[in-house]
Structures are given as C-alpha cells and as structure tokens.
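Just the one chain here, the form predicted alone, laid out as structure tokens.
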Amino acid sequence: MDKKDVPQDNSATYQGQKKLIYAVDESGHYQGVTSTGWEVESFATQMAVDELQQQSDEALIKAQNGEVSSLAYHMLRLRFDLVSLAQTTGFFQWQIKRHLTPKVFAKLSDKKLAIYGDVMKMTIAELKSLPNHNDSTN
C-alpha cells in the first residue's frame, strides 16, 4: 500500500487512538504511517464484539437457568476461551470443561476458585455470583 493510500476514516473502534501501519513511500521503501482506521476494519471488529457479547449473554441465561456454572459466563464475558483459560490458570482444558458444570463447580475448593479469581481479577464471591440480567452489559 502506498503511504498516501493509508486509510484515515476515524474509526470509532480506535477510540481516538491511531494505529501504526507500514506503507511504501515515494522511493519504494517501507515507512511507518499512522492511521485513524478504516471502515471495513471497524465493521469487522464491531461484528466480532457483537458476537462475543451474544455468547456472553447466552451463557448468562444458561447460568441463571442452572445449565452451566457462573464460570462459563465470566469466562466468556472476560473474552477467555478454553485454550486461553487453560494457559493462564494451569488447568487442563478437560478440567475447565468439568468446572463449567454447576455440580462440579459448586464443589471446587477455595484454592482452585482463587486460581480462577486471580486470572480473572475477581474475588471468589464475585466468581460464584451472576449479575442481574440488566447488569450483564457491563
């Protein structure tokens, strides 16, 4: 991409920040150029954020209905998946899958809950609780 073609669409997803992009200058050398974003990237980012929010909302409803543990909701709300949560907690993925079931989660030791809490920056009480439906957008 030529330096003069770097998009400057003032993307809302950048929240006033700029992104460094490498583009070709007049002499054919790569040079860093800041961009305020572009429409296509903003649209794709917003779609991904909306999808994650929908998954989080669905997990909250399932947790409120007792189909999954509150850990399932908090995991998705904080943008973790099984792989990233396993990597950060040190638990195996199969262990986390078990912890997503309400019966198993209810019997977890405070030591194991503290590991989740440390990673998610939550207290054990917060980890065990669920927001009211109106609070789930936070």
The other form holds:
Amino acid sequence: MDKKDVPQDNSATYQGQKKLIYAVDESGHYQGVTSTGWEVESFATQMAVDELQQQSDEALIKAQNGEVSSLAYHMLRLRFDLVSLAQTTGFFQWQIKRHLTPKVFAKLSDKKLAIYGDVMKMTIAELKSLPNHNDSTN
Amino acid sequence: MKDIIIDIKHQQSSHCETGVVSTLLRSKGLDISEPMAFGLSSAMTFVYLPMVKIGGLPLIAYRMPPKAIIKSVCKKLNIELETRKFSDQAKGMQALDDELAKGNLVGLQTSVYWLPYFPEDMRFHFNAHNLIVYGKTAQGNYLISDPVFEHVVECPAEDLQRARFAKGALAAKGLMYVVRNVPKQVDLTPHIYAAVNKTAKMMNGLLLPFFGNKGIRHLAKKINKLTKEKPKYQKLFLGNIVRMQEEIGTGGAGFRFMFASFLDEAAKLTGDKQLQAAAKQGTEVGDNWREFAMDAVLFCKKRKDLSLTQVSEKLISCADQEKSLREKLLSIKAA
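To complete the pair, please output the form predicted together with its partner chain; the form predicted alone was given just before.
In what comes next, the whole complex appears, and the chain from above leads the way.
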C-alpha cells in the first residue's frame, strides 16, 4: 500500500486512537504511517459490536421477564459466551447453561456466585440484580 | 515511596509482540526494528481453524502463535531472556515491582479486556496481548508502554493484576519477561536468509488443510458453501474474517505489509536486489488481502452485486499470489 493510500477514515471505534501501518513512501521503501481507521474495518467491528449489543439487550428483556437468570444478561454484557465463561470459571458449559435458568440460579450457593463474581469483577448483589429499566414489565 | 520511571523510548508498533521485542532490544542497545523482529522469527503464516470457535465463529490467524516471536528472535540472536509465570498473583505483582526497582523494563502478557485504557469497542477476552511496564507512580499506578498505542499510558495496579491473571484460552498466568543480556554486535545477514527460507517453506502449509496456502483455499471453499447459511450468519462469518484480518493483532494485510517491510529493510542491509523484488511482490500480496476485505464488507452491505463466489474467488487469488511469492522467496539464496 502506498503511504498516500493509508486510510484516514476517523473510525469511531478507535475513540481517537491511531494505528500504525507499514506503507510504501515516494522512494519505494517502507515506513510506519499512522491511520485514524479504515471504513471497511470499522464496519466489520461495528457489526460485531452491534450483534453483541443486540444479544445482551435481548437477554436483559428476557431476564426482566423472568425467562432467564440475571447471569445470562451479565455474561453477554461483559462479552463472555458459554465457551469463554466456562474456560474462566472452571464450570462446565452444561453447568453454566443450567445457571442461566432463573430457578437454578436462585438456589446457587454464595460460593459458586463468588466464582462468577471474581471472574466478572462484580459483587454477588450486582450479579443478582438487573439495571432499572423504565419500560420494564416487572 | 517515590515514582519509579525507567528510561524507555516508546515506539508505536503495528503489532504488540513484535513491538515489545523491538522496544526491549533497542533499549538494550540492539537495533532491531519491528518488521525485522517479525521477519527474523518467520512469524508470517496463515491459519484457519474451523473447530476453534470464538463467540461461535472460527479462529483465523495470520501469524505464528503468541510467544513464538520473542522466543525465536532471542534464541537466534543469542539474547538472554528470562521468563517467569506465577501461580500466586501477589508474588507475580511483587516480582514485577522487584524488577522495576532494579531498573529493568518488564514485558508482560495480559488480557485485553481488563485494561481500562483500551477503547471500548476493542475490548474483548483475548489473553495474549503484550506490553512493557517501565515504571510505577508513588500512588501505585503502573506506567506502561503499550506498543499498539501512540503514547504511553498509566494503569491502576488492580486492573493490571486482573489483566495479567485473567483465566481462559491462552491464559498468561502472570507471564513476565526481562531481557538480561544482548550481544554487542550481531550480523543479521545469515539470519535474514535463513528466516526468509523458513517462511517460504511454511507458506505451503503443513499436512493438515488448515495452514498456509492450503488453509487459505480451505477458507475460500467455506465461503462458497456459506450460500446454504442464513444471511445473518453469512455476514457475521465474513465480518469475522475481516476483523481477524484487519483489527486483531494487526491483521492479515497488516502482517503482509510488515513482512514486505522486513524484506525491504533486509534488502537495504544486504544490498540484495532479489530481496527488494520480493518486497515489492509482498506489497502486492498485502494490497490484494485488503481488496478481499473490501469485497467481503461490500457483500455484507449489499451495495454491489457481489456474490459469495466472487468473494471466494478473490480469496483464491490471494492464495495464488502467496504461492508465487513463496516461489520467489525460495529462489533467494545468500550470495
């Protein structure tokens, strides 16, 4: 890529940061050039972030309606999925799946909740609660 | 307690591990640029692992696994590197403080998600980020030279500890590394030719269909088969490739440009015109990967009448180009 072609698209996802890219200058040699972002890359990032946001929004509504436990919402909010939460907590995926149901979650010992809290940087009380929502049906 | 600030020349880099290697070695008086560290370690590759899922989407990587670069560079250039892992978090933090007190720069492997200075949209659970700690304030905050950022940053101790000891895939287990000794002078020429040759050999791929050229073609086939999937999955799948390529680490095109930059520097150092010609070819490879990313995103946007077959064909053209770059590299022999 030529130095003059290094994209400067001011990606919102960079939050004002710049990235270094190696590009070819006028003399035909490489040098480091900073980029404020590339529209193509930021589109892909935004798509992924939107998908995560949508999943966590849906989980919040379901949790407020008592269909899933608050853990389901916090897991997605903190960008964990079953695989990564299993890897970090040491629980099996099937155990976490059970914990995502309100009935099982309500009976979890403080010891188990503390494992989640430790990995997710939350207190047990925070883990059990949901954000207040004006349009909440509960 | 007073502030501890160790002399460091922060340099923004394209990728964390190569950036850390370069900065640590330069601070010890051994002038190795980031592309040189990348090239010497023969780190450029391609991996498509459909069975390793991250957020339900397959892993695609454009370089050798974490730690391969620093280990390889240090081994080749006879650099004394001390690495330590910790089962006890407090001991891991103490060991870091001890090294800083002795005036040593410390390389760390950390999670990205728990570093508060990262932009929100770039925070995800990836545990193989690399950075350098160059000091500690009287208040107990760590001073960090994070190679992917323009400027140095500060991080509270609690957050850094969390980032160092985050569990999960590629868990760092508090890994820290210190360069103890570097040789006064190194003749890079033989290492350059050996590394170029090794990279070329690896570019074909290993026995399994997931690596190198075979891996790229395997992924191209998969893109073709996406027609059977729901449109939403098609988009997420292609978007995932583009993110793995352009955002995570420095991306496929980014690594290709970094490799070309290494060839360019190697040509200057050795005066070998063949290396210069290969650098030019490497640039074309990188450019084509970027065009592929563009096509993939265009398909997602549906702005153009672009089919999955066309996106797949573009990727095959990347594989073809890399094949011819490989042949070029194999033909280069030390004078």
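Positions refer to the first chain, counted from 1. Everything numeric here is computed off the predicted structure, so don't read it as measured data. Rigid core here is just the name for the largest C-alpha set that superposes within 1.5 Å across the two forms.
Put simply, the chain has two rigid parts that turn between these two forms, and the hinge between them is at E41, picked from D57, E26, E41, R98.
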